[in-house]
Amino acid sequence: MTDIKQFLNELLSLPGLSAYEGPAREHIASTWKPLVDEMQVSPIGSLHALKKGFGSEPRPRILLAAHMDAIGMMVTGVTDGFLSFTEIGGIDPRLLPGLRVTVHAKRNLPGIIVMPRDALLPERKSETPVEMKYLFIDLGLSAAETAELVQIGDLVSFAQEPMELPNGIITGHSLDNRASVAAVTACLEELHNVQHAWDVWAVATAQEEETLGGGFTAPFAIRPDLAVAIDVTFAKGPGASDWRTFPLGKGVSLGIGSNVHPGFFKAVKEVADKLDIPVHNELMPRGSGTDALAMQIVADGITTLVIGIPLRYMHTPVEMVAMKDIQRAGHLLASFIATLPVDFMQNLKWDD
């Protein structure tokens, strides 16, 4: 049996920047490996896993979509045995001077970011944050040890080790959205021994912080009936507190917008009600901001939902989730697809 709060503590362990997920993807593929009937790597990198229904074939599938990639930043310069770099993915640069990082160079490189005196800057507003371009990594090595080790266009990744809380929170780098891997990995845990009639298709997606590549390739790979984001969302906490937020521990979110279909929305939101799993209706008026964006609009198009996991700090090193609302999400999704009829689509309204 899988133990969920170590197999997420290893993978926010792992680097694995968007389009650059591999180290991260072998960590999911052999935990799920024993969960699933089939499994296989798609042309740009997202791993598709097959569990598969006890109903007659043709089955009806879902797909789960939660996107494995992270933050981070890549070398583009070397300069006196220092390194400049840019973004993958957002990052703000106010919380970068001082962090820990490795640099995946010819060896693994542990860096400190740091920042010139401001004397040495150009004249700015002394509460005007630093910007990235003038921020550089230090690796403690001579100039030339730097030149021999580190090229153009290495990557960079936090290096600050998962940390637990009291009351089951987790805080660590890359929480978005390896909390929802590990939901979707609690889910195939749950499900192992049910019997469900429809197939299931697990996918832990590539390059959603960049160019949501998983989201429109996974589901034109697969073509389900029905397919849900699970993603973090925004955690209320400091300067956080308005009707975009959800309280930290209190239970998941469910979407409401372009990017969901209702009558999903409303056939998920039953069961949830029925387990007294707390729900939060997330208003996502503009999109959804998930894979669930590229998702809907593959092929002629696919009944979508998004579930989200509240996250503190999002898109910073020490983003914060509690363990049980990734528990509840993955509860939500095992009751849903345990119970799923065969003529689900055949019943489903827009209107409903």
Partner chain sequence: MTAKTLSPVIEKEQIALLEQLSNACGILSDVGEVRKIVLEKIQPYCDSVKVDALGNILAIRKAQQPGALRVMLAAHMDEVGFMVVESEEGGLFKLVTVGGIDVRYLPGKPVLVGKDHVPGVIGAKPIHLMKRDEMQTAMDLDGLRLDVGPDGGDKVKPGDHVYFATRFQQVGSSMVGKALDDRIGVVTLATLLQYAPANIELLAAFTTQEEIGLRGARVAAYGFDPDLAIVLDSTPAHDYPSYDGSENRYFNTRLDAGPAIYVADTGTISDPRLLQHLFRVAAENGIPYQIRQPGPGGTDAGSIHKQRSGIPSVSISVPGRYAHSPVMVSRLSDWRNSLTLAHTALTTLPQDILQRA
Second form
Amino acid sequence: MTDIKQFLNELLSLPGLSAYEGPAREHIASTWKPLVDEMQVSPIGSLHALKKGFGSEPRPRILLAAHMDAIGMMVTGVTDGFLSFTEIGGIDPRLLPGLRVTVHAKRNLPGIIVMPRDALLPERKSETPVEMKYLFIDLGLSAAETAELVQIGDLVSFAQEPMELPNGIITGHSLDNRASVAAVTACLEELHNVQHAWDVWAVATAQEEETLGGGFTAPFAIRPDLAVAIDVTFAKGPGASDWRTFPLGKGVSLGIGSNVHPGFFKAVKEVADKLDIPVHNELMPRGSGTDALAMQIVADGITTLVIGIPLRYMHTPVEMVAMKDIQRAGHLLASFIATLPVDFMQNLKWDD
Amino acid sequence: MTAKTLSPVIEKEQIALLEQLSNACGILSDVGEVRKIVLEKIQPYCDSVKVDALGNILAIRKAQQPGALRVMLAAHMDEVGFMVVESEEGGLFKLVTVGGIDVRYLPGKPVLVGKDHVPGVIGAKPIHLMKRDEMQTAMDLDGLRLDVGPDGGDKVKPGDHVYFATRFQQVGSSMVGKALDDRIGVVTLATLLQYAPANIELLAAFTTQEEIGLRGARVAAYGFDPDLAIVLDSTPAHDYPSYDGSENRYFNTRLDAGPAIYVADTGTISDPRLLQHLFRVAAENGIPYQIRQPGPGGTDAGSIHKQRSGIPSVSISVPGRYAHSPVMVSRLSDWRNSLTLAHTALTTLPQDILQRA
Amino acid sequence: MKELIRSLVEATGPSGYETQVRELVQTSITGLADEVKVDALGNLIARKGKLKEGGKRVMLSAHMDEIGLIATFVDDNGFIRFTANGGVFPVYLLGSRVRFLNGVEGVIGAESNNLRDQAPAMDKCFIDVGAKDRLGCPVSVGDMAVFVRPYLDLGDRLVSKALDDRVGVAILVEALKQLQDTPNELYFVFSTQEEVGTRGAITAAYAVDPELGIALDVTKTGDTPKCDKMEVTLGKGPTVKVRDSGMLSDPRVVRWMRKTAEKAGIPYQLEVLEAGSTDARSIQVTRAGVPVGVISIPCRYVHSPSEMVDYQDVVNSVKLLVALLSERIVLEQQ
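The block above covers the form predicted alone; next, return the form predicted together with the partner chain.
Below is the whole assembly, all chains and molecules, this chain first.
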């Protein structure tokens, strides 16, 4: 049995920025290995794992996509021992000053992000936020040592270590979207001894934060009948309280909107209701910000669904999620797949 | 010899269908009401019909000769509107716009909610209660509410789509309605299926999710894998006077000036071979046309032409005033000429049009 | 190679109407490729080599199109209003000269004739082709134009419009000439419509279905007075792109390019570009995904009518490309 919480904690400690998912991918692959029949790494770095169904071939396929890439930064220049950098994924520059980071140079180097004093910046109102292009990373090394070890293009990760708060609340960086990778792992674990009819493709996608790269390419290779994006969504908390937010630890969300097939939604909702798994309707009036946005329009179109795990402080180094919600997402997926009839697609209806 | 084909016309039957479709409601892939009407209409004329994973209708009418060019025609079924996102006490709801709508159009408009067309309004503060400067500021979406009446709240829920309630009308030579963009193209396409040219394989896509990124057309084009594509859409006409009487050079298109042919827009540079064919057909048959002013905006062609190893594409639109507002106005003459242009262009489509000069 | 560059930059090829450039390329690669075709969007695709043991199917892409203008309106007095076809910066408009596809040339003026230190917005500008009225104007709505400016050879430095990306086109042509034997199946794609959203590369990549993609394009520099910070300098060699705002290069491809350059003693720079992208962006998400990389030619004043590149950078780009493609390609994991 995989201890999902331990797996998640280990995963959070591994770098895996967009396009550089290697370390995270290897850990996921070794954890999934006993749970699946086949694995491949896609040309752009997604992990495609197949757990075969028990019906006769050809079997219908369901794709579970959770992106494994994390946001971070990249070195753009080295001047007198100070590093300038740019973001990978979306980061609010206001939370960077004073932050501890790891620079993945010739070896991993600890660093801090420095905000220069106003007098050294272009004329500005004092105490206004400093743009990312004026921030520096200081490694505490001499200029010569720095120049020797660091070069343009080196990656920078948040150095915040994960912490556990009471009642199974995890906080740390990269929970977006390692929390969902953990949920897919929980699903595979639960399906381990289950006779399901469909082929299950568990995919840890690459490059979601930058280009939805894995979302566009994995379904092309796999050609699933159904595809689910599992990603984090906004939990209610300081600064987040409107209709786009859901209580932390009180259940997962199911997307409603143009990236979700209403028949697919209905079928998953029924399973959740039957099992008393609390689910919230997540409205996506203009589309989903997940891999589903890409997966739906791959090739001649794919029937998609979005499951959300509520998370506070998205894209900060102190994201916060409830283990309970991760388990719920995994259980919901596994229960749906376990009862998924072979002829589901033939009976799938538009709600006309 | 080409097989003789009847020429299609816009008459009572087509206008009645447009009325039915303009009054029907459908956003993004949630276009069941529109889809049902279209399916009923086209089924008798098609060799195959299916609804795909995004809710597009993909209909095929085969050619009556071998080796015919496979031509995709696309018109989108979805319109712009709103989604209910949050309920408050007493039948009031918060809304979010879906597709490009200028929020300044909203206050004081009647709307319909959901599949049952529950009536409601978007209200506004009485002028008597306003502070002096309030009218100088645009009302924003956060301040506006859908109101379905104090006791109507149980008929509406978050996630429901909301539509302008404008009823279709024919006024002299004009058609007035809410979703002429692009139900007018939908009727044109349905009519072309009915009077399908014998010389081509007609691949008709009634698409979804056009208004939010041309998404339905993308998968439809991939699925059809046609030789070329023509998009039938509706495009804004801003052909009214400027405030100071100076020459209007931002009209995009003009009413009664004929179908609008696209050379370039945000999403597509039209295939020059198809453009030349349209210009020639129009000239030879005395069909008036105009070139839509190159610039912002786009049609399903924007995603179609990039599918697989490339699909030469062009768009023909019926001009309409006040697009993406509660009410649009288009002219019968432009619609008729669009249909004639599209039909004639298809029946005279040279077999070797794609052998680049 | 300078003559080739000159003839390429002097051709007219706005996005979507690249015929002149394509014909030039077709002529200059005659007999060099095993197969040449033009696809539905006008991409010229030339194959060299057939897949051999240990080889890869590689797509190389340099775009033929250049930024330009489209006529949107002709007024009663024959002045032409226009919009951009690709990323045209208003700051370069006033006083520029343009040439339409039909050969008509004109100058750009602005509504206020007293502008001294201010760039007029595009919709306040017009093209004057010397027409006296609407009927006498030889330009119609929808006609496309490009900027014109004489080609300048400053010795090491070359200056012209459309070096973005005819210099990449020239490098591909030259590499095709120099390449002898290769275990790889190479598709030299001279792409269309890059400046309006890397569109040609989308369909070309779908058709080629490569195992590896490389774009050749220009990139910005950080070596002019008080410009935005960027660690790329003219004359210090082609760059190996790590990322731009449209994609991240495949780290394995970056490593392979760097190693190859170092082994062959070819100077190179590492590039992180914060605004802009290339055909590689489209190739990367094609079908089931493609590892991609980019070799960029440092270029000052990108998207102006006077772009500047260093000739040695161009020569070194060819060397690097030939070195990369002549051998078996091994992409190593980190």
